[in-house]
Each structure stands twice: as structure tokens, then as C-alpha cells.
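To begin, one chain is listed below as C-alpha cells, in the form predicted on its own.
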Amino acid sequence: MDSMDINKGLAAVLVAGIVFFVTGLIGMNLVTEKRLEKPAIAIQGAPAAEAAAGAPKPEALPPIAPLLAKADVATGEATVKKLCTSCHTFNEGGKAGVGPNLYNVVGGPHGHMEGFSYSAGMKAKTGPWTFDALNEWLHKPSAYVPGTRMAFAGISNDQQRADVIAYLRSLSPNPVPLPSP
């Protein structure tokens, strides 16, 4: 190979080089971008930019008594195959998956089942797990107890909540009475 076929490769080198760099700064002047007002996709449970800033409480949720009166327990199983299933067991005995298992959880501890490794957050938590706890644990786990390790955003329909926690009250032996609406 002579000399002359070497800087022949440089030269094409150093000319695709140089095309490549020039095609990229006409398209850089092209095409411009244009940062949105807001996003095009809003993302459920993601804490929006207001919050950051400081933005007012959300308001408080509705008392779940009156929720429960009208409650439908097979609507709330349907809810718990959709939603919970994928992490949680439901028969009495049931081993752990991601989450405990959570039959009899109405009434019972926030940590009621044995040898579950619970977040720090959850095992601070003390008291039974109350009609109003559960409802407030539905509604954005996250916020009822900061680090949790439960990736899952809540329920935010009212009736809904209700139904899911008219559904686990059923899975115990001895289910705890509701309160008066």
C-alpha cells in the first residue's frame, strides 16, 4: 500500500468527519425545541409541581362510615383481583408475596403479620388498622406513611375505597362490626 492510498482513507475520513459535524449544526438551527406549559401526559399519583412549591393540604377525605353502609363487598373483591392480587394473598394462612398477606387485617395491627419484613415507616405505625386508617391507606399509601415500600398510588374514588375495605373486613372469622353511619 503507497502513500498515496493512505491519506486517500484520511482524507475520507476527516470529510465524512467533517459532513457529519456540518448536517448537525443545520439541524440544530432547524429544529428548535419549544418547552411545554404543562405536561402532555399526566401522570396519577405523581406529586405535581405545585406541591413542591408549598401548594395548600388536599382537602380531607369524606368519613368512610356512610361509604361502608352502602358498601358492596363483591364489588370489592372485584376491585382486590384487579389491583391487589398481583402482590398480596387473601386465605387465611396465606404466605406473603411482595406484600403480606391480608386476611384478617381489619382490626389487626399495621404490621400483623409475623416475620414480614415491613418498611420502617409502617413499623412505626401503631394501633389496629381502623375503618379510617385503612381508608386513608388506600387513598395514597405514601402519604399515610412516608417511605413506604408499597409502590402502588391509591384509590382515589371514595365508593371504591369503601368497597375494597368492605371486602377485607369479610376475610376474617370474626369481622370487626361497622361503625354507625
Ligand code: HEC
Contents of the next structure:
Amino acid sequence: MDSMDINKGLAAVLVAGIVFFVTGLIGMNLVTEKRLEKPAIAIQGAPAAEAAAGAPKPEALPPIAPLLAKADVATGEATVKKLCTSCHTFNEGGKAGVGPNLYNVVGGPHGHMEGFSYSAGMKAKTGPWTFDALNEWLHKPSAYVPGTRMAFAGISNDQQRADVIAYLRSLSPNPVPLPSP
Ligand code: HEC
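Hand over the structure of the form predicted together with the ligand; the form predicted on its own is what we had up.
Following is the full complex, with the preceding chain placed first.
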């Protein structure tokens, strides 16, 4: 091995070092490190993820059709007498109380009673009161219509809710056909 080979070897090491140093500098300039405010990946069940998620998501309700198929109108009426008649009337042409009259509400538009002063949230709802819409509404009114004037927590029991909806459906000269389960 002569001195030329040693020089070449040293030069190679030197060049490698310079390249390493320069790419490092370039890299640092290209990529600026920034701390994220929230973790980019939320880990299910981790406390931080729950805090970041904020408001709880609406729960998925079981389909209403099979529940309506075995719903009992009389049970629904009894539940309505307990939970709803403090605010609502259900007879044809009945007056509004705290809430609107509910005769023939199924299949009617959201905010179906002429002249009743509905909340802005209810007025913003479009489309008819379907069985699914009523199911969601009666499960948790404040989730279905944010800012609703109906001060009622909701009916959490799925069959009880279906019974009530079946009763509401019966309050019509022309009840909307039941969905096929
Ligand atoms: C504390 C009074 C109160 C109770 C109890 C109550 N409601 Fe209501 N309800 C209201 C008010 C007020 C509105 C109007 C909501 C709005 O404008 O946001 C309403 C609206 C409704 C609507 C929509 C009517 C429409 O014309 O679109 C339905 C359906 C309804 N209630 C069903 C029920 C049922 C069924 C119960 C019992 C399980 C019940 N409510 C219990 C006060 C009440």
C-alpha cells in the first residue's frame, strides 16, 4: 500500500463526512419540526382520545320496523298519558299546550301544527315525520333537534318508544302504512 492509496482512503472518508454533514443541514432546513396540538392518531379507549372527541356521538338505534311490527298501541297510549299529556293534546283539532297538538303528526311535516311557535331548530328540519325520524326524536329530542323547546329527556327503551310511535300513527283518518320488517 503506497501513500497514494492512504490519501485516497482519507479523501474518501473526508468526502463521506462532508456529504453526511451537508445532507444533514439540508434535511434540517427542509423539515421543520412542529409539535401537534392533538395526537395525530387517536387511540381507541385512551383518555386523551375521549377528551378530543368532545360531544358523544349519537348512538345507532336498532331498526324501528321490527319493533313497530310487535308494537302495542294500547301500551303506547298508556305511556303517552304518563309522559306526554302534560304538554301535548292528541285529539283531532286539540289545542296546543306547552307543545303542539299531535293528531296526525306521523307522515306530516316537522312542525306540523299551523300557528305553533316552534324552535328555530325544528323549523330548520325538512321532510316528513317518518317512523325513523320519530324514533330518533323520541329517543333524544335534544340530539335530533339541537335547541329544541321540547324539555323532555327522551324514551330510552326501544320497545316503549315503538309503542308510542304506533299510538301516534293510529291518530289519523289515514294511518301511514307500517314499514315491512
Ligand atoms: C315539557 C313539555 C313536553 C313534553 C313532556 C313532551 N313534549 Fe313533545 N313537544 C314539546 C314542545 C315544546 C315541542 C315543540 C318543539 C320545538 O319546537 O322544538 C314538542 C314537539 C313534539 C313533536 C313534533 C311535533 C311537530 O309538529 O313537528 C312530537 C312528535 C312530540 N313533541 C312528541 C312527544 C311525545 C310522544 C312525548 C311523550 C313521550 C312528548 N312529546 C313529550 C313539549 C313537550
